[in-house]
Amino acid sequence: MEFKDIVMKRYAAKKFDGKAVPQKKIDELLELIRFAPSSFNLQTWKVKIVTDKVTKEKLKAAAWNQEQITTCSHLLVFCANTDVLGNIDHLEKTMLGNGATHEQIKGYVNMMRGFEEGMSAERKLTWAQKQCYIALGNAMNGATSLGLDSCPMEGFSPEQFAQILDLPKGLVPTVICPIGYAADSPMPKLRFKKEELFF
């Protein structure tokens, strides 16, 4: 499937059809979500995987009782890592890891931590929240290349989230992906015109 094919075919699906998807698919989507871009390929998100129906059910009260969280397959919950110092570290070692010498990546790592250090906890979370979107863009197009469904959602606790899941502290439910098969159909795309929207 073209790009541009995936693009016109992907739509938030309202229901699904409670069909499990093959882990052989979720892996695939999951490595597309992997590859996302990410700032200074810091990669602060994490993604909860939730496919069990009693921790659904506890979620989809925290979510204004929407059926995509129950019906789905697969529920990705997108986390801001707010870690940003540590994730700095972890980069740092990965690179490290892959051959790269201290030499060869200092400036660069000097240049993260001085980012890192100006930034108020605020900051960190909202520019931690704004890479769980350009992962999620991936998870979007990657589940319908995958032949698969796909809604992004705002709507939900993420306080009563991060109390369902017990996620760790730094770790902020941003948005979720419930994944699986629609029992919907989509509606014709509603756009703006070009003109109204490039200058």
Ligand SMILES: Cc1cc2nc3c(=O)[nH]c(=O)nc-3n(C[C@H](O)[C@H](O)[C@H](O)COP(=O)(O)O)c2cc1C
Given for the second form:
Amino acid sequence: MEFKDIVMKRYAAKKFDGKAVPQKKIDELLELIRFAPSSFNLQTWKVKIVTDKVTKEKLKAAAWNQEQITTCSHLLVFCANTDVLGNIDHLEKTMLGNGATHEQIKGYVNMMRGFEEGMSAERKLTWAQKQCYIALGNAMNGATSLGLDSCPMEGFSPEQFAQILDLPKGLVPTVICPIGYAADSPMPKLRFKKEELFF
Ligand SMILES: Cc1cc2nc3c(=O)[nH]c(=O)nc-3n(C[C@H](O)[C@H](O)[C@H](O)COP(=O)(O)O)c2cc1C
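Please give the corresponding structure for the form predicted together with the named molecule, as opposed to the form predicted alone shown earlier.
Entire complex below, previous chain first.
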């Protein structure tokens, strides 16, 4: 499918048919998400994947009882990883593991450490959350490209999700994206006019 067709076809599904998406397809989708760009390439996000029925029921109650949560196949919970320093260390190790030398990456790593030092905890969270949305974009369009449906969702309680999913401290649920096969039909697309958005 051409990218323009993917963009026009994707829509926020309100209900899925409950059918399980084959693991192979999910793996393909996760790869599309994994390759999303991020600031400094720090990849300050993690995705909790929920398929378990009981857990989904609990999460639904913490998400305004929205049906997508329980009718989807896989629920992706995009979490901001606020341990920016930990990710800098991780990225440094990954670059060294990929053949870079300390000398080559010293300047880059020090620049990132300096940047991190100047950030408040609040700023780190906001910044990490922004990266989640870029990954979310890949998830939504990626799902459509694979013949799947999705719905971006912010209508949930991050605190309750963190508790239900027993997330490690530092991971903040930011946006969720149920994946599956839609059991509804898209509404006609409604968007502001070109001249209202671009100036
Ligand atoms: C960040 C974000 C949060 C959203 N949260 C919800 C949500 O909680 N529940 C829902 O049904 N749709 C949610 N939506 C879907 C939007 O309502 C939908 O994308 C918008 O109306 C445009 O429709 P379309 O995606 O079908 O083109 C959300 C969309 C975005 C981008």
